[in-house]
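The chain that follows stands alone, in the form predicted alone, written as structure tokens.
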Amino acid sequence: MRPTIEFLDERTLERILSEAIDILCKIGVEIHNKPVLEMLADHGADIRLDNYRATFTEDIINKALTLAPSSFKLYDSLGNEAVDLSEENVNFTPGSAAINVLDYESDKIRKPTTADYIRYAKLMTRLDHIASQSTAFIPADVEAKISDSYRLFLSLLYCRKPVVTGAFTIEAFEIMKNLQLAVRGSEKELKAKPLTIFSCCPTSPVKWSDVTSQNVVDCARYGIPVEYIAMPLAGFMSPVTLIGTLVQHTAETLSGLAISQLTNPGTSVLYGGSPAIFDVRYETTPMGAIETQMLDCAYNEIGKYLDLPTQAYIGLSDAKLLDAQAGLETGIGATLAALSGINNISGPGMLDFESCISLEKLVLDNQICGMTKRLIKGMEPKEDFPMIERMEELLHEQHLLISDHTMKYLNEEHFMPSQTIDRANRARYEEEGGLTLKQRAHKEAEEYLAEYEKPGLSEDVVKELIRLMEEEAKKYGMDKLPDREE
């Protein structure tokens, strides 16, 4: 039996939906994109161009919900199926867009470089419990205007896993789309085998900027899946109550769903988000707060009720170091997310309100992901009934270490974590150097990096990726890209 957890009863869930639809149909949504407003008008929305407001109809929302697919899959750069976003399948991906990296030697944050990103992408090839990579942090050694496309470029060059990404400008979409076409070969193949998910973020309360709404439209036109990342802050930019914040989150997400489906019916989407409570004591948005995690799990239930695949930023920490807080917040979040059946869980590797990544934490979180995936497999009998034969063997042999039953089911029943998780007795622990958690995670990361193998892209594809990126860099005054050690 698979263990599960729920936060909303059906009556409350339906009332949340009803209230959200009421907001969209009576107050509406602010959209700073004239073509999007005109498209909504064509489908019956009441549009006011003077204040960029669209008031929806229930027909628009119901049509969008009918058109949106209930699942989709992602494929790696070689075209192999990598991520199944359907039903209760659980997948992990690192958090996104950190501006700092936690330096292993100094335990201080610093600005990341291209070299840091390459280490990250190479490491991702070996983290078996994290199904996709993300454009996790922003290298500071390139022009800011190419930072979105440059991260995607490096990810595609060094790791074959699909990528969760996004664009902070309208202009960046074209090169990011072309990088994917270079890998897939054609628009038809890219639509057939999606390589990325783009994060598209409304602004609370109930607003889409020109950039984010255009990203939604552009992705829909090219069949690139999107995840809607509404970010209401309970007690600041949304009601202080968790239910009230869920209503607002639902309205903001449904507005994005409508834009996608009316642009291109059947566009693949994730019902996602990154809501949080607002801690008035410190004026922060704690991603590791239990209430933030409850919001994530609850809106996942709403997405599932609407028959949509889901995403959440959960399973990360607000700690500043790889310490006990980092472990407890990440572990609780990842466990709740897995029990809730969130399809794409974004968070591993992240610290400090998602502004910092630690490669050592990423290695640790890979083990947390493995543990939670074992948890949701649950328990079932495996030649355990009747038990009498097993007990007779145990009494006769005085152990079951090498019994046929043990050999058959050991690796299936018991999750075996890597060296980062210390399970040795104290004598062996001391004999092997008495390493701290951080030291063990770093050692594992260095071993993986030493064993790195290229993703297997053809030489022609690699050359085309480099050509596209170099041309984009020159548009913004960069004569050459940072050196990349091969």
Second form
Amino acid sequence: MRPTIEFLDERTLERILSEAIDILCKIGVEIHNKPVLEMLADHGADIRLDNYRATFTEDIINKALTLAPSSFKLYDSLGNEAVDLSEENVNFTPGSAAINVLDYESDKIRKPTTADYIRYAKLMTRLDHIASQSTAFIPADVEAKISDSYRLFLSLLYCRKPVVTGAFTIEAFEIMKNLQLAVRGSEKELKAKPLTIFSCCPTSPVKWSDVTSQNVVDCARYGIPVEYIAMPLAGFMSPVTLIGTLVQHTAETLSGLAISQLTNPGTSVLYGGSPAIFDVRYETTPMGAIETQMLDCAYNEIGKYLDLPTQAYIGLSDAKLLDAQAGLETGIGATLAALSGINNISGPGMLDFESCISLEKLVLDNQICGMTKRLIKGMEPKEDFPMIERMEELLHEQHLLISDHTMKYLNEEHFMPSQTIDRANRARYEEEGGLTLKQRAHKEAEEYLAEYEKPGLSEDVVKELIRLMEEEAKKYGMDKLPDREE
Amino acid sequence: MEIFNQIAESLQKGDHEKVAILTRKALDDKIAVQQILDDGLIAGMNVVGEDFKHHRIFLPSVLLAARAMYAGMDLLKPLMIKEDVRTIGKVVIGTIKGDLHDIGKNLVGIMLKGAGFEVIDLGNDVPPEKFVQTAKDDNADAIGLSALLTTTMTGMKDVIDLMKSEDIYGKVKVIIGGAPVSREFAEQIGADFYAFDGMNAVETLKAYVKDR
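Given the form predicted alone above, what does the protein look like in the form predicted together with the partner chain?
Next comes the full complex, and the chain you just saw is listed first.
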């Protein structure tokens, strides 16, 4: 059987939902986007343009819930199915939008460059337990106004996996959509085989900016899946209690769901988020805190109760280096997330409140993802009963290392981690150089990079991607994109 | 020669039936036993060893290849004495007196045999006299001592002391292994080699017989 974990009983869960609906229908949502407010008014919301407020009706919320699909799939840049976001399927994707990279040599942070991003995208081609890539960090060597689309451009150019991404401005949506159309060939094909998920973030408490609400609308129009990333901060921008924060998270997420579904009924969405507790000692938002992780798992239960696929930023660490804290926070988070059955788990690679990526951590986290995926496969009898015959075989042969039963089930019963995970005896460990975790992960990364193979896009598609990106860069005063190693 | 590649490849796949058929065919074609052994069976096993060391294959595949190796060896053995063909080496192994743990020792035995060594396994709870007498009688190249207990590992020194008084110390090499022992302990008691796992024991003894 598959092991699972639950935080909410049905009574509490239903009460959280009804409280959230109460907030949406009595206090309403602040949306700084006139067309969106008007669209909601057409569906019966009571709107006030002077203070950007829309008060929902239960009907709007029910309609949105009825229209939203319970699952969808992502396809890689060649059109192959890559991520199944349905039922309790668990998929991992790196965390997103870090502004620093942890330098391997110096252990100091620095601003990421195009070269760093390319290394990341190449590495992602080989991290088998992480199903999709994300636009994980922001290269600082291009004009800030194209830094969102430029990440997507590099990701598409170097790695076949689908991309979890997002636009920083309303204008950037156009180029980010066009890059996808260049890969898929047509709007129809892009709708049929989604290539990306866009993160759209409301602001706590219960607010949508012009940019984020417009992104939700634009994605809905083109059938680009959206994940809502509500970020209530327990004790600061939401109640200190976990249940209170869940009510607010639910209200914020349902408001996004309404905007999507009323714009384009049936558009694919993920019931996501990035709530956290607020650490009142350091004035920080710890992603590795156990309560943050509990919030993620609990709102996932609400999403599942509403029959929606889910997402969470979990399995990240606030450590500054690839140290024991980095491992423990990531390991606990990824394990809880997998046991909860969160469909898209955003986290691998991230440190320091998701502000810093470490490629070595990404390599380690790939192993954590593999282990948690093994965990949720659980255990079940595989020709184990009756046991007498196997016991006789063992006594006769003295071991079962080459038993047919062993050969048949070894690979599915035992997860084989890469050499980043140390399982050598001490003498062998020392003979192989006595490498630290960071060194082993770096070695694994270097091996993958040396064996890198291009994603296999046609030359025409590659040319079109480059043309589109160069044209966009020129709009913002960049005559030339940074050099790219091949 | 093509037949050697075929033997080596079948052995790497762990196909003991095919290795037997091919070895039989090579013998029928009047190919020298030494050549079948060196260029077919042992050559194939060397690749298996490297693949295992680099995590390209796991232990069960090594043992399947070892089983295929025996299938070939069984056919060669009767002719080896006649043609004066030597295996790559002869090793007497056993678990030290007072110690009933033989899992590690058994694994080392299987892997040594798989690599082409002739192995005389004395079992567990073996007194020093038996190690020394067997090594002398069978003209062994090495004695492999295993222990799993800190209380029995000291018995390894008894074997070495007896080898000294029987004047075979230095002529017959001593390799030790097991959870409680270490390279430092090996040096301390005068053992020639320490191996940290089965494959390391194979590599260490292969390197020794090659340089001999």
